[in-house]
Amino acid sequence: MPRLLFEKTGDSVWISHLDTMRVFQRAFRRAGLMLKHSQGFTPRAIVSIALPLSVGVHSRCELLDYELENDAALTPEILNDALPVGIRVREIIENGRKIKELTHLRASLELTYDRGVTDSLLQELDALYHGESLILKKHSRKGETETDILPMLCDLQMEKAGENALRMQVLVCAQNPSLNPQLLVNAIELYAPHLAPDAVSIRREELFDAEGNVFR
């Protein structure tokens, strides 16, 4: 199936993920390209996004699934004209790969700290990503439940970004299970509230499958 390479910044990180869904449907047909469509009673336009986006969130590597109802060509060109500012598509994947081998994501999180950023502040907050287990309650379609989020953060790298930000670059897991990126900000919220910031921006940068290779 065809995919969309897609980022989504500035104001658009406010779109909902179903909206965003919508956005996608309204280009096309500005750009005169026809979705296929579901059969049925309520026939529903084939167009898919992996991974929801939390909203507020930025990413440089949103991927959408779709099907035309014929072999038009397409760039992305043709869809960025008839797209909202902070919705830009980056490349188009003639032949994506199955999503279930979507395994991780790199994200990155700039904490900000009206009184700083200190060295005490970086050791602590690197001794709770370190410890034993970090149990959150996590949200799901079967309900709330407790998890220890741990074995889902592969790698975690922070580094000070100015005198009041924080910067982590983070390899968490993807799907089955998976690990928002978010979390790693209620954690402190919850275990070091001290060491909370005032600020918090958070952006996907890229997609692996399993060996490390970028996903597409």
The other form holds:
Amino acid sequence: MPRLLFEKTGDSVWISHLDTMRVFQRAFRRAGLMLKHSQGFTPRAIVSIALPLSVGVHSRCELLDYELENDAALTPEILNDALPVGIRVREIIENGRKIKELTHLRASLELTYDRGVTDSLLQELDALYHGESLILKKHSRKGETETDILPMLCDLQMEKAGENALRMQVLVCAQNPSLNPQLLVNAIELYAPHLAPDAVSIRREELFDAEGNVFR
Amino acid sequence: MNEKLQRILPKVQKPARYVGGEYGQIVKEKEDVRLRVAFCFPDTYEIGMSNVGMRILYGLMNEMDGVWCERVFAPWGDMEEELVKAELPLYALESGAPVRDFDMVAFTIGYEMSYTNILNMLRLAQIPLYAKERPGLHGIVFAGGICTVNPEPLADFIDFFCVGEGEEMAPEILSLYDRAKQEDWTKEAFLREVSKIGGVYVPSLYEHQYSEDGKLTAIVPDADAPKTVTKRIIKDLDKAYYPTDTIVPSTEIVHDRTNLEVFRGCIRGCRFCQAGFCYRPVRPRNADTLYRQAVESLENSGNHEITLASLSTSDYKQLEPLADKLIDYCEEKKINLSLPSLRADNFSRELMLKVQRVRKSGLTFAPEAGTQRLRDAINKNVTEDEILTTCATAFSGGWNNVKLYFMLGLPTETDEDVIGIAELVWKIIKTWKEHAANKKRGLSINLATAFFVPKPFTPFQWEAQITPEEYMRRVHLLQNELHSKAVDYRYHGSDLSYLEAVLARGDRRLGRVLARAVELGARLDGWDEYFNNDIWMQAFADCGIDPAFYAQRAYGRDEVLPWQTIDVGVKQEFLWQEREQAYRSAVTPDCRRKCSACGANCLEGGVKCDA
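Having seen the form predicted alone, please provide the structure of the form predicted in complex with the partner chain.
Full complex below, order starting with the chain above.
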């Protein structure tokens, strides 16, 4: 199935996962391209986005699978003219790999501290993420479960980024099980509330397969 | 500002509605802009973005040289709380600039219960509420929309009102302001000048006098203020501005589709309906114009649904050729076509079946009253026969759902009329049993009753509203007559409709009540989550004003009406005549069969009513 790689930045990060699909369904129509529709009572245009992105999270690497009614040539430019501010198609992938081969995700987190970032803050956070375990409660349909998030955190680099900010680069499991990078911040709030940042900005950077190759 | 906002957004529900950036929004370079208009809709983004009028005027104002019009909506409670906490003033979506920095602040008002939102939005924008507290030309506040036919409750807050359709009026007003700004006029000078534009009503130029028993006795206009302000309309809709490239929201809104307005006005003359009288005369768009606008709007927006909107779409003379053409287009493009406001007549039945090719829409009737006698009294010319025949057709075509809308508390209503609703419902159930193609799924009837609200510029404008207690008695009377499990009965709350009646026919003295209610926390009153009747009753008590005086009192024929400065075209004598017809349970033929000389064709120095 054809696939496209897009980024979601600026104010478009506030558009939810479902709304993003609707945005694309309309953008295809505006670009004069007819998506394949589902059968049934109320036919719907078929698009699917891998790994739903939380509201407020930026991304450089969203994947959307689509199918056109007829063989029209699709370029990023055609769709970009029809997309709202902040959503940009970077690449068209004729034949995407199976989504289940997508296993890892690199993300960056910027934590802002109005009071300033100190070396001790960095050390304390580093210790938090390199402890024995980091157990978070997770709400699911079955009720509350406890999960240790550290096994899903494959790599974490931390550095100061200016007076008031701290940047983390993380590599996390993307599927079965997956780790939402936001949980790394939730862990601070739970286990070290005195280290909680005043603002957080999260961005998905790249997708990988099990061998560490870029996934498309 | 932006940094503060970015910190707030993760904390609120549906943040996409607070950031703009949608496809089709208009952004201009600051150096090209002389006049900035903040176009405020006094309800949430989802409601406001569904409003066709706002889309027309947004496009129109932005087509003007040197003008940049931006959108502002009422924040939901959680966002309001965060804005206040962060000390962020209310801002416009396109630029993020505070509303208080704009030259002009415009509101469109379609519903009485959004009055508190207007005041609350001004408050959040950090703009003084009362017009007299805003001495300068900068930040002048004006308003349009259906509620301006009786703008008096808002007279203390709004500098001027625009009565009628805005397509021609808005550019005239903006051009005058542009000149006033460049020539540095005072606010008073501008208000005097703007009052000369047809359709503009400057409330501060009129003095309202009251007698000791609280009745309005005289309205005295200032020396050169017009004695009456006459509603403006567009004579030829085919030539009127109509945008086919409007904003496409990035998040779901209430009417998430292309809305195509097929005509303005209504030929029916239902005696309770304010829109039916205030939007006269009837002016259709040509089917060719509409088809072109439909295709352009769909292609520019990428919408996969279109609706043909009007007060009574089956009365559009060219509906059949238009629908035929649209059905073909929509079928090929997999677009849903919906035709709301269809009447229960023969032609509509055929059309309903045709549209089914594209989409099976719901079956909705608004008989409004349960007996033919009362339907005649309100001039709702739909017969039981028509309803049952349409239901039979629909049930045999596979439909199993019906929505039914009625009103309780209509003038001349008796218990017999209330029970008549239950009887009609029972006949529909019987019809289903006889005709249903598929009985496995069962029948579902959604029955809703609203509480009648007398509105200005209708034949019932003089009528008293029944008390909330009496309304509830009739609700329970009806409830006890409904025996089938197929019926899901819902009724509008009595408190809200009571307040609607107060505000719809209120006068200037209610301004204090509005301000007090907002102070006490009233806002988003159209939403169950926020409406709080106790706040309102407290506000009335604090101001020493009895709401029953406005809602439950009948106005005398010769009494001075608060809204009589406004002229909507339809003459008061005609409305009174219609009221008398109602009390005789006599129908007035629709405007197509016979013109009743309501007066609306005298607007704009004479206009063709194409009923």
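Nothing here was measured: the structure is a model prediction, and the numbers come from that model. Residue numbers count along the first chain shown, from 1. Take the two forms, find the largest set of C-alpha atoms that superpose within 1.5 Å, and that set is the rigid core.
query: C-alpha of Lys36: shift of 2 angstroms or more between the two forms, rigid core aligned?
result: No; that C-alpha moves by less than 2 Å between the two forms.
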